[in-house]
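One chain comes next, on its own, written as C-alpha cells: the form predicted alone.
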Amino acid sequence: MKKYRLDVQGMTCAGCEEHIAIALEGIGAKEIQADFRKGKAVFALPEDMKVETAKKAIAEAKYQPGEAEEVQTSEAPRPDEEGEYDYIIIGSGGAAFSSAIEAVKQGAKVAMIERGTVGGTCVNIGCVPSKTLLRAGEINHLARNNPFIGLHTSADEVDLAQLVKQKEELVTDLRNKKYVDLIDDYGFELIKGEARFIDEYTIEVDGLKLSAKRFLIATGAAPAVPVISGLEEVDYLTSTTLLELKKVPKRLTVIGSGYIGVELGQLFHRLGSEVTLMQRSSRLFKEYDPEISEALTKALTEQGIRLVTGASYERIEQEGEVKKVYIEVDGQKRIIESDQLLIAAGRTPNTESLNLQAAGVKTGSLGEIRIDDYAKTTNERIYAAGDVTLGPQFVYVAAYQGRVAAGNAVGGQNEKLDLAIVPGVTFTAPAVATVGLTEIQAKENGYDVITSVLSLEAVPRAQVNRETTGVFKLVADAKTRQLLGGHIVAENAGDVIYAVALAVKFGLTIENLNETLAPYLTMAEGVKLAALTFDKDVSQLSCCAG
C-alpha cells in the first residue's frame, strides 16, 4: 500500500467526511481519515493503483479533488522493539512538553533528560523575563514623556534590581505552573543530568545508559559569540545576563540589530541608558520589505535611539568599566564607548555535546540539525524540534513541532509539519508583525504581485494616540486578488497580525477584506484601510465608509 494526502473542497461536516469515506472504500482504499476543517483526506492505496482513481471518486461524490502528496510512511514503535523507554526527549523546553505530552496521550514511557533549568528559554530567559521587563520600560516611558499634555518629568533612577527580582518571581511561578508541576500530572519521567549518544539506540547521562525505541532532540539554542579581535578579553553582555544586571548602565551599545538586539536595546533606552545599536548590513530587519525597516528606523531614531548600520569591527577593548568599540563605517574609523556591552548576534543550536555522529545523525554548517518533513533527522529513529533545528525560532512554533514529532514517532501519525504560514511579533514599539510572503519573496515564487501600503498617518487609532510613525503593507495575487502576505509596524501589531494569519492561511480576497467590518478606532482597522488601498485613497472617505 501506498499512503496519500489529498486536498478536498467542499467538505462542510462530518457527514461529508464519511461520503469521502464511502467513496474511497468503494475503489478499495484503507485506513482513510478525512478532515473537513482542514479540507484533506488521507489513505492507502494499493500500490498498483493511481492517485487518479482516487481523485475520480471523491469527484462522482460531488467533491473537488485538489493537490494529492504521497505520504512518507513510519512506523509506530513495535511492543518487541528494545528499549527501556519508548520516547527519550533530550531537553525541558517548550517543544520537549509538547511532545512529551502528546507522546503519554500516545501511551508510551517516557523520560525527559534536562541537564540544567526546566523550561527551556522561553519561560526562563527569553520570552517571559524580556517581555515583563518591556513592559516596566514602557510604563517608565510613559512617566517621563506624556505626549497629550507635553509634559517631560525627571523620574526618579529606575530600581532595576527590583525589577529584576518581580521577573525572577514570575519566571519561577510560570516555570513551576507550565512546566514542573506538569511531570507529575503526565506521568513521564525526569532525569537530571547532561546527555550524549552512545549509538542510535542508547544515550549516557552522567554515567547512566538509558536506551530507547525513539528519541527527540530538543536542546534548544544559546547566544552566537561573532569572531571580533578582543571580544574574548572584554566583559560583555549576552541577551541572558543582561536580564540579570541590577543597575541601569548610563551607556548600552548592542551588536546586532536582529529582533534580539532591538527589543532589548529599546528596553534598556526606556529604562535610561543611552542606546546605541550596530549592524554589518545596511538596513534594520534585511529580511523584510524595505517599507518595514524604514518605519522601525524612523520611530527608534525619533525616539532618541543612535542606529549605526553598515559596520565593520576591527577591535574591541576594554578601559577599566568602559568598553570600547572600534569600527570602520562607509571608510570612515570610528570609536563607540559604552559602560555596557551586548552581543546580540544571533543564537548558536545546543549540539556540540550531544556526540551526534555516534546515532548517525548529521548538522548543518551552524550546528543545526537537519530534519525532514515529519521532524526525522537523518536517522529515522530520531526526532528534533525547536530551536535547535534553526526554523522559525518562536516557543509556539517549537511546541508544534514537538507535537508532531511525538505523535509520528511513537503514534504511527505520519503528519507533515506545514509552517507555510507563521505569523512573527517583535516587541518594539511600535511592534513589529509579519506573517505569509514579503513583495520580494512573492515574486520570487512567480506570483504576479500587486500591494498596498498605508501609512499609521491614515489609520484613526493611530492618529488619537499621536503616534503615527508605522505602516501596513499587505501582499496579494494580482490574478486572484488573495492575499499572500501581510506586514505591519504599529502598536499592537502583534494581535492584530493573527487575523492577517487567517486571512492568508485560508486564502481571504481583498475584497473579502473589505466587506468584512472593522471595528473603528482599533489597529486593526488599518488591516481594512490597508485592503482599500488596493483600488483607493482612504484619505478621502470619511470615517467607516469603504
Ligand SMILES: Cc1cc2nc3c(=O)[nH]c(=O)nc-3n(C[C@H](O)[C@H](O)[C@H](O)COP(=O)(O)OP(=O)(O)OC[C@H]3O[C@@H](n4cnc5c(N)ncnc54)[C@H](O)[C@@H]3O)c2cc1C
Given for the second form:
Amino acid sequence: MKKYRLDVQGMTCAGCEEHIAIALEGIGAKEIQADFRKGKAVFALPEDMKVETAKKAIAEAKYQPGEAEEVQTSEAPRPDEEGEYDYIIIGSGGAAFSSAIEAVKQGAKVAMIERGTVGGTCVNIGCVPSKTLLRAGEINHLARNNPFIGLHTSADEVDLAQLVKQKEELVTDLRNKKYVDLIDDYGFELIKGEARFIDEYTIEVDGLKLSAKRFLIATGAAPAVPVISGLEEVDYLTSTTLLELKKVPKRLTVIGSGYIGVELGQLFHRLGSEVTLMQRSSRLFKEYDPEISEALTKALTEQGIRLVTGASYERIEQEGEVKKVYIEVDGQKRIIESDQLLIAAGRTPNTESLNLQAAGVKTGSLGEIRIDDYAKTTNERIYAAGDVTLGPQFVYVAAYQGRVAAGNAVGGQNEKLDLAIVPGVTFTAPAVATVGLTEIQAKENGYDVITSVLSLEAVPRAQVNRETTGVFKLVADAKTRQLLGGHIVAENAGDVIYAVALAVKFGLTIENLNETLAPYLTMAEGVKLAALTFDKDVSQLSCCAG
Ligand SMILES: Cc1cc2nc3c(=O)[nH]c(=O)nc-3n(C[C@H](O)[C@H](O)[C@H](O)COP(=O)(O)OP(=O)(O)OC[C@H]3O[C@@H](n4cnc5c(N)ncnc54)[C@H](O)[C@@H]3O)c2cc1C
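The structure above corresponds to the form predicted alone; please provide the structure of the form predicted in complex with the named molecule.
Full assembly next; the chain just shown is listed first.
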C-alpha cells in the first residue's frame, strides 16, 4: 500500500469526513483519516492504484479534491493534541448512538470512536440489508409458488447483483439519515480508528491519546467461526459476505441454525438455491418450547429446505468450487456438497483489541464484557452496552442499554436495566416471535403453569391465506391467570407479538384478553383465540373470536 495526503475542499463537518471515508472505502482504500478542520484526507491505496482514482471517488461524493502528496510511513500523521472528554464511546452502532444522544442531552462533551463503517452492524450488515433482501425473496417466492389456483404468475431468474445494488443504496441512505447526519445534529465528535485502553482514563486511537471521565464500550460482536477440521482452508461465507453475493448459488449449505442462519438460509431458498440447514442440536430453536420448534421445522421442510439436526462435523474440504461437509448423524456418515457454505454459528464479542486488562474490565468465558444491572463493568468508570455484553442480540436492546448507560455514567442517574420482557423475532416465513417465559422456564421459576396451544389451522387469517402451518402458544400462571409468555409461529408474528409483550409486561390475565375485541381476519386475532383456548374448544365457535 502507498499512503497519500490529499487536500479536499467542501468538508464542513464530521459527517463530511464520514462521506469521504465511505467514498474511499468503496475503491479499496485503507487507513482513512479525513479531517474537515484541516481540509485534508490521509489514506493508503494499493501499490497499483493511482491517486487519481481516489480523487475521482471524492469528486463523485461531491467534494473537491486538490493537490496530493505521498506520505512516507515514518511520517504517518500523528495527532498533535490530546482530547479531554466527559464520555468516550467506543463503537458507532445502535448502542453507541443512543448513548451519545442521551449523553449530549445530559450536557456531556462526547467523542465516538469507530474503526469500521459508521452505524455498526444493524444498518450496514445486519437488520436492514437482511430484511430488505428477505422481502425481495418473499416476493420472488410468491411469484413462483402462488397458493391460489387460476392466478398465473412467473418469476425470472433473480438478478442478485441488481438486488444487492438496490440494497446498498438503501443502506447508504439509512446510514446517513439515522447515524452519520446525527453526529452534527447532536454535536459530538467522531474519531476514526481502532481504540485500545492504555489505562482506565485513557485510550489510544491510531497513536492519538484521548482521556475521558467515563467510557462506554459498545464494540458489538462478529460472526463466530467454529472449530471444524479443514474449515480454515475453505472459502466460506459469513452473514456479512453472503449479503454481498452477486449470483444466487445453485446449492447453499448453512452451518448453524440460529435466527441468522435460518433467515438467511430461507432467503436464498426463496431466491432459487437448494438449501441445507445443519446444526449440532437435535431440534431447531431448542431454547423455545417444542411446539415452536416443531411448527418451524414443519414449515421449512414443507417448503423444500433440507434440515439436518444432531450433526457432528468431522471435516470440511473444498474441491474446485465445491465445498464438502463430512458429518455423522445418528451413527450414519454423510457428505453434504454445495457451491457456497455459510457459517452462522453464533457471534463473538469484539473485545480482543481493546486491551481490557489495562482498564481493569473483566470479561466472561466467551470474551463478553460483564456488566451489572446499571450497565457498569467491573471498573466503575467504564460502562458497556449491546452485543459486546452477549445479552439478547437485538438492536433495540443495544440502544436501550446504551441510553441507560449514558444516563448513569454522565447524567447522575441510577437507572436499573430491565430486560425481563424482551420480544424476539425471527423473520422467516412463517415468522417466529416470542416474549416472556416459555413453559419450561415458567415451571423452573416455580409457577403453577397452564398453557394453551392453538394450531394455525384454527386461525381464520391463516385459513384465508392458505398458509396454516404454525402455532400460537400462551403460557399463564394457573393461580392468578396472568399471562407469563407468548410464542407464535405465523405470518406477521413479529407484529402480533407486541400485543403479547404489553399483556405480559402489564400483567394482563386470560380474562382481560378474552373480553377485548380482536379484529376479525387479522393474525392478531390468534392471540385472543389462543386465550379462549385455555377454557374452550375454539373450533366450536362461529365465525370469529366472539
Ligand atoms: C444478519 C443479521 C441480521 C440481524 N437482524 C436483526 C433484526 O432484524 N432486528 C434486530 O433487532 N437485530 C438484528 N440483528 C442484530 C443487531 O444487528 C445487533 O444486535 C446490533 O446491531 C448490535 O449493536 P451494537 O451497538 O451492540 O454493536 P454494532 O452495531 O456491532 O457496533 C459495534 C461497532 O464497534 C466497532 N468496533 C469494534 N471494536 C472497535 C474498536 N476497538 N475500536 C473502534 N471501534 C470498534 C465496530 O466496527 C462496529 O461498527 C441482526 C444481526 C445480523 C448479523
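Positions refer to the first chain, counted from 1. Note that this is a predicted model, so its numbers are computed, not measured. Heads up, when I say rigid core I mean the largest set of C-alphas that superpose within 1.5 Å between the two forms.
- Once the rigid core is overlaid between these two forms, residue 538 does not reach a Cα shift of 2 Å, moving by less than that.
- The Cα position of residue 31 differs by 2 Å or more between these two forms after fitting on the rigid core.
- Once both forms are fitted on their core, the CA shift for residue 493 between these two forms remains under 2 Å.
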